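Listed next as structure tokens is one chain, alone, in the form predicted alone.
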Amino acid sequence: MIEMNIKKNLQSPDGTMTLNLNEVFDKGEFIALYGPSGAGKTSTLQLLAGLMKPDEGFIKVNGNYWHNDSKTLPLQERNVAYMFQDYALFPNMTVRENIQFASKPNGTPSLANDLIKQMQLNELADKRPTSLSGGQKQRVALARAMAQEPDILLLDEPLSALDTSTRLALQNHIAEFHHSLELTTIMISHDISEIVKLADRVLKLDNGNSIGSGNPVDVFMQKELSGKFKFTGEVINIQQQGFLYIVTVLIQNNPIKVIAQKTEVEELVIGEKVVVASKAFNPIIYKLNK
């Protein structure tokens, strides 16, 4: 379990800005950190990670504080693998050299093998980080942070700039590692779906406070959604038929044709993040609230 009750004083493009946050995460859970540039949800992480220090308050992880009035425990006393938006690889190793740095001495044996091999990095474990592009050094990074087996994993938006296919391969490989290692994971993301897809709980935040928590799609809907299925994707197509419309929904690659009526597509548009969903053997459509 992780309790903050925190103050710290940021700049901001505005100005000072007070990141004030007063959360308890459970262990095992995996919380998703929402919000406009500049809301503090990278600072959260560093936090976390004890690359900066509160202003005030504490931070208590499984009953053991890590920063305090009187102490402040040192990132290396902390089982914590963050991912950097910069990803902060060694320019000096290779690829297969950055991810073996991680890993824990007496750790899982195979482990960066099977990273690389997850992560489709074989063909490039040789190279250094200098020769590769942004998406390639993102998977690098990813497969370093899994690499080191921690308690907490820290995420700063992992998979902006892969492609599809790929995003959607590694948001599986991260559920799959979440889950395997039994991890409390924190990921920042301003992608609807990959939240709703793979986080228990979003935190929203806005100017350093939280406007909002709760189940991924309870917080982006604003309602209670129940039914057989639920699926999130973006809304493709919408092509008026008589008195209804045909909406088609890329989800996870697939394109999804859904039957709606006037006042269900009267706020869609081409791009928008969408929850379909199961209502009596009939699927219906709702726009998710960012």
The other form holds:
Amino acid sequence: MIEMNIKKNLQSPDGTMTLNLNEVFDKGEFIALYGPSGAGKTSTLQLLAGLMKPDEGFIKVNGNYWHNDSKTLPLQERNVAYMFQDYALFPNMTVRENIQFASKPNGTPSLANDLIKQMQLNELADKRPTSLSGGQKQRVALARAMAQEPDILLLDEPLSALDTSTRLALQNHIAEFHHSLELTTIMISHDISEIVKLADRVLKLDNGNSIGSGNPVDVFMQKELSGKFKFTGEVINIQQQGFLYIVTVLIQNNPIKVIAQKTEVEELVIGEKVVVASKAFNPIIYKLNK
Amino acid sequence: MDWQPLILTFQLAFVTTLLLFIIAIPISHWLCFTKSKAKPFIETIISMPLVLPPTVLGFYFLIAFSPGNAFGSWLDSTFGLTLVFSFSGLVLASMIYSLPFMVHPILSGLSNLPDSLSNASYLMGHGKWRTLSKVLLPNIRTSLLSGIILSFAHTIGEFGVVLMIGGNIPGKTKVASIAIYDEVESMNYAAANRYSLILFVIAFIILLSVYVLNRKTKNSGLL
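Let's compare: the form predicted alone is above, so bring in the form predicted in complex with the partner chain.
Expanding to the full complex; the earlier chain stays at the top.
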């Protein structure tokens, strides 16, 4: 169990901001941090990893103080795996060496090889990170994080800038590791569908404060809907055609056109997250790849 | 032709570069990661040889190391070290004189590496030394090589500091740059030309190799 009760002054583009967190994360929980940039999400992960020190307060993990007024536990002793936004793969080492470097001296000996197999990195094992694509780097970064056999996994927007199929595959890997290794995972994500898929709980941050927490579906879909199916997406275009409006919503990577009335459109802004739901008819299922 | 001054020059450059390399890595590492308020002062002191006339440095070394003064006589009585007009004095003076040429490339190499590399290594449980030797230094090989080549070349090219503290003792402190001056003074232009030409060609080759190296690393996309 992670208990965080801290204050930290941060420099943001709009001046100084105070990150003020009082949260408890249960062991084995998958938490998503959600909020606009500059809300304090990355700082939260950094405070937990020890890359940043709180100005006030304490961090307590499984009953032990990682930070309080009198001491700060060194990074090396936290057993936290951190997947950085830039992957932080070591350019001088091959994929295999990167993964081995993360392995514990007294850890499972075959783990590095197992991970290489599991993440389908066999053919890349002797390559250096500079020659890999973004998706391949992500796979290496995740395998390396797992090689550490951590208790806590911190993910800083791990899947941004990946195409949909790679993203889905990696989401499955993350979910798998989270469950099989009984990790406590904290992930920053801007992608609501990703959060709904992976997280047990979402913590919404804004301007350094928690502004809501709970089951992702409840938090994001405050309006009561009893839709037969619903997807979250982003409004990318609103077009008037006669009396009606055509709203284009980007769901995953597919733009979907939805007809809307003037009263509905008035509330919408381009770039906003919306739910597309339907309940009046039965959907028809087509098999893909016949 | 007397090869002694050239041999001495390369001995001095080699020893100076080796020792500088050893001390510049911890200095650069400290400067890169410290949040100490003393940092600008230390940086200034390291960079002073870039702007000061070498004679100023030489003059103060001469005063400080002279057995007639407190520090010099302490060195002499405690370690039996006489640094004026000796090879070890030349090495020490050259190290200080060439320090910025070693520290600056290494520091800039370390500063250009993303923080996430060292942080990732620390979070894997590795200590500072292992992180430095396995992660940081191997990724700034070009900077290390630049530092080594530039310090070596700069030591070959020094004159003022060497003359002030080392004088002109054949086989001991008479390096090539001093030999040239010496030959010109005694109107022996042919000998001066031979030394000069050799130094010219060597300096050219050394600098050329730095630029070729930089170009290659840029093209290959390696750090």
